[in-house]
Amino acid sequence: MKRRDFLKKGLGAGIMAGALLKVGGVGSVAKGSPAASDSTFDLVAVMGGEPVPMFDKAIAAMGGLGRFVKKGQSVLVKPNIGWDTAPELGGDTNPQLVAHIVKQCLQLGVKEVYVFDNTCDNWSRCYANSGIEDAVKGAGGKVVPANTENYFKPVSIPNGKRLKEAKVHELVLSCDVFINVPILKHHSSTKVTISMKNLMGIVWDRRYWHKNDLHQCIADFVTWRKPDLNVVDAYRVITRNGPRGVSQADVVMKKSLLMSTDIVAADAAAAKIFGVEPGEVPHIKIAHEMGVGNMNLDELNIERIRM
C-alpha cells in the first residue's frame, strides 16, 4: 500500500479529500479499543479492486482489525439484507465482503460474530437469496432473525429532536463491537442510502421515522449509537430505481470501498462517489450540524488507495 499525499482532488466521482485538520473524537469506539483519534486516517477510500482485497487494504490503513475487536468479545456485523434480490442486482451488501469481515473477526479470537437485518421483504428469502446467510455461516458466523418485535428492546434517545425513543434489536445492546456494513445505492425517499440509513435495520418501527421527518429521525438515532466502524460497500451501486435491486441496467460498477469510524464522513464520501454533494442529502447535513460527525471532507485526513 502506498501512502498518498493529501489532495484536494478526490476519488471516483469526486471525493474532495484533504488534510488541513485531523478530526478526533468522532464516532464511538469498541470496548477496550484505542480512541478514534489514535488512527492515522479519519477515512480510507479504496477503488479499483474486488471487495475482499479492498477491505484488507482499508483495514490495514486504519491500523488493523485488532484495533476494533479483541479476543473474547462478541461482534455484531450489520449489512443491508433488506431485499429479496440476487447479489448482482446491488440491493444488498456484497456477501463475500460480509463473510470476510466475519472470518477476520473470528481469526482474532472473538467469542461470537452475529449478523442480522430487519428486512423489508420476507426475511428468510432475503437472507437466502442475498447470498449473505450461506456466506456468513460458511465463515463461522451466526445469522440471527429480526422478524418479530420480541427481539427488540426500548431505548431512550435523549438528544433526538423528533425521535425520542426506539425499539432496538437486543444484539445491539449486548454485543461489545458494532461493525456497520451498508451498501451505497439510490433511495427514492432519501436520494441515497448509506451508513446512517442502514441503521434503520436495527430498529423495529421504521414507519414512525417515515411519518415524522425521516431525515431528522435518521440523524437523531445516531446520537444514541454510532457504530465502532463503518465499511461502505460501493462495489455495485444502484444509481436509479432504488433501493430494491430490480435490473442490472440500474447498477454501475464503482468498485470502491470506504472505511471510517466517523459515520457522517463515511456517508459524505459515499455521496460523492454516488455523484451528489453531502449537503444535498438532508440527514448527512443534519447529523453534521448536530455534532455526530464531520461531512467536510477537506478537513479530514483521508488515505486514497487505487488497486
Given for the second form:
Amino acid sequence: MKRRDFLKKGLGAGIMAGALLKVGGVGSVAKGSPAASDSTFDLVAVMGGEPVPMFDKAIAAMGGLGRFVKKGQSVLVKPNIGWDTAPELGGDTNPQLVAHIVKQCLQLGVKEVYVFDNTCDNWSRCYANSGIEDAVKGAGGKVVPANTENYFKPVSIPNGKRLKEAKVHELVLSCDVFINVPILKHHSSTKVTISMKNLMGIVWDRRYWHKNDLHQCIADFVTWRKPDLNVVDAYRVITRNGPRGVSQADVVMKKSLLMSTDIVAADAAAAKIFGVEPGEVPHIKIAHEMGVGNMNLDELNIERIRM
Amino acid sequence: MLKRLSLRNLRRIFAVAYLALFTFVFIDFSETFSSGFINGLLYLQFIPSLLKFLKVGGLIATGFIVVLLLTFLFGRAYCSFLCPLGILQDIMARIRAKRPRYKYLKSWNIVRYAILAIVVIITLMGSLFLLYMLDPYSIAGRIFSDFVRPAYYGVNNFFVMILGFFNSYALHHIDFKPIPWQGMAITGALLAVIGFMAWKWGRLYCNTICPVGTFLSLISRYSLFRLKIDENSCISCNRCVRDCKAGCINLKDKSIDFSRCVACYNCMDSCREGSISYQWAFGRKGSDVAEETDPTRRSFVTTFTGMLIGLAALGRADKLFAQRRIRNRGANQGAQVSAAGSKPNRRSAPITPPGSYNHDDYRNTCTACHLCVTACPSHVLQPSFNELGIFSIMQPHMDFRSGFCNYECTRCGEICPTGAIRLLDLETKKRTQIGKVVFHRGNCIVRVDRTECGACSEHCPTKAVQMVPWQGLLIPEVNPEICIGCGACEHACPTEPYKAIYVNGNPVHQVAKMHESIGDRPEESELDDFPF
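Output block for the form predicted in complex with its partner chain, input the form predicted alone:
Entire complex below, previous chain first.
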C-alpha cells in the first residue's frame, strides 16, 4: 500500500487531482459546469412512473445531463449497493436506473463512467446480486472494487466538527463529476438513509462515524464534497426493518424520483416522501444549519411532475 | 525428460496437473471454480471421503472405496497420483542439482503400524486431533491455504498496483486476514520436517508416519497386481534401487516390498533390462521382506510426534472466548475518548459455521484442511487457536473480528469435503441458528456517549436487533429467538476493545424463529400527491 502510494506520488497525476480538490474545499470542481442559475429549479420531483422514464423527465427539467457532464470527463456514479439482496427488496439502488445514468453519460462522450460502493455485506455478492454489476457493465460503465483500505486515500475535512479527516475512495478524488444515486430507505438508527447517508459508501472507516456522533459526522463529511448531482431512487421504498429489509413486506411502492444539486434539499424532499419531517432527521437538520444546503422546501423552486 | 509415454511419465503428467489444480483451489479468492468441480477434484481424497461417508453418506462420499479398490488392484497409486502431500514431497525432493539417489531402507513396520493404531484408537475415542495432524490431504491443504495463499495474494496485489498505474481495475486488491501463529508454526514445522525427510530419504513420511499410507499398505500387501523383478533377466545393476523413493527394492533377494511401494513407476523406467513389471500376484511366490525395527529411527518418530503435541499445547488457554480487539487508528482530531467498549465480556461458547449442526460433531469431522478458510467469501471462517479447544487447534471457527456470515451464502457447505460443514439449502441456512445475540448495554455508544449509532441493527439480516426509543435516542433491543448468530452486529459494532453486542455460540445448532412480518409482496403507496 505504501509503496503504491509512494510510486503514485512519484508519477504525480492522480495525487495532483486530489490536491486540487482539497484546495477547492466545499463545492464542485467539475470544470465548465455552468452556474446553478441556468436552471430555474432547485429540485425536481417526479411521481407515478418507472425509474428510467422518471429520470428522463427529471433530467430534462433540470436542463439536461449536459449541464453536469462534458465530453472527455470522467464520471463517478455512486449508487447504494450496500446489501446482498435482490432488487425487489429495495435494499440497493434500482439497477436499471444506475445503468441508464451510465449510458446517458457515455452518450455525451465522457471518457469513463465508474461505479462502486464500499458495501456492508460481502462486496462481490452485493455487486452481483443487486443486479448493478451486470446492468452497469452492459451499459458500458466500469464496476470498480472498494473492498480494501488500499483504494482509500486520506483527506482532511476542515469544516467538520467531529469528522476532521476521512479516507476516501481514490476515484472520488480523481473523477471530474460525481453523481450520487442513493435509494430512499428506512434506517434503523438514522431514521432514513438518502443522499448524505449514501456517502458513507465512499469512505473507509465507518466505525469512526458510528463512534463519534453519527449524524454530525454525516453532515461534516458533506462540507468536504457535495456531489454534483443527486438522483434519489424512491421507487421501491423500505419503510421498516431498514436499511437492509427482511422481506418484500417491508417495501412500499412510492414510485418516485427526486433530483437536485442541493443534497440537503434532495434529502428533505425524500424524507417527506418517506413520511418523516426533514427537521426530525438530525443529519438533515445539522447539514442545513451548517449551511450545506436548504431543507426548507417552501423556500425552494420545485418542479413537480406527475406521470 | 518425457521421452516416452511410460507409466512413470503418465504419473508425472497427471500428478503435476492434479497438484496445480489442487493448489489453485486452496489459494483462489474469486470463486473461479464451481463447488461441483471442487467436489469432483477432491472426490478421491481418502480421509475426507471416509469421514464424509461415515458422517453423511451418499454417492459423493464413495471416493475412498474407489481408492481402496484401486489399491487392491494395483497398489498405492493414490500416494503418487492423488496425494497432494506425496506429490509435493516428490517435487521438494527434486530441488537439488543432481537427481536424488536412494537406497534400500528397512521397513519400520512396528513403528508405522503402532502410529496407525494410535491414530485409529484416538479417532475412535472421539478426537480427530492426531488424524488431522498427520493426514496428508489436510496437511497439504494447510500448507497451501496458510502459506501459499498469502504469497498469492501478495502477487495479486502487486499486479493490482501495476494495473493501477494504467487506471485499470481489472484485478482487485485483497487483504489477507492474519491467522493464529501457533497453527502456522505447527504447519511450518511439519512442512520443514516432511520436506527434509523427502529430500533425504524420499517417501519416508509416507511409509512411516502417514496413517493413510500405512492403512493402504495393509491392502497393497495383498494387491492383485504387483510390481515384481524378473530374477532371470535382472543383472543387479542397482538402477532401480537408486530411483526408488520408497526405498522398498531389495536387490539381495530381488524383491519389492509392495506394501511400501507408492506406485511411482520410477523403477520400471530405470530398468534397462525391462525386468520390472506388473504381474499377477499369485502366479509366482512373492518374497516378503524381513520385518525389523531400528531403535534410533523409532526414537526419531516418537520425538517428532511428541513435538507436534507439545507445539499444540504451547499456548495458554486464558481469555478463552474473549472477543477483545485492539486496533490502532490514526488520530482524528474530532475523536472523543469514550468509555464505550471498556467493560470486559466473553462469549459462553465459540461459533461454528451453519451446516456443522453441533460442536462435537464438527470437531470430530473437520480435518482442518482450511479449504473453507480459503473459500469463504466473507473471510469469517478462520483457523482457531483454542476457541474450539486446544485439541481442535486450526479447525476453523467463525471469527467475527475478520468478517460475518453472509446471509445469502452457502459456499462452505458446498465445498467441505469431510462433511464437517454439510450443505444446507439457502432457506434452511437462513433459519439455522449457530448462536444467539447478547447486548451489553454498558459498552454501547448510545448508552455511554449519548449519540446515535445503530451499526448492529443496520447490519442485522433478520432484525433480531432493533433500535427502540431511549431518552430521545435509539438504542438496540435484541430478540435472540429470531437471531441466527451470523455475527453481522458484532462485526459492525464499533466499540473497542470489547463489543457492546456479540454472539454466544450454540453448542447444538437450533432453528431460529421467523420475523413476524414476512411477505413476498410490497405494499402500494397511499401517497397520491407530493407531500411538499
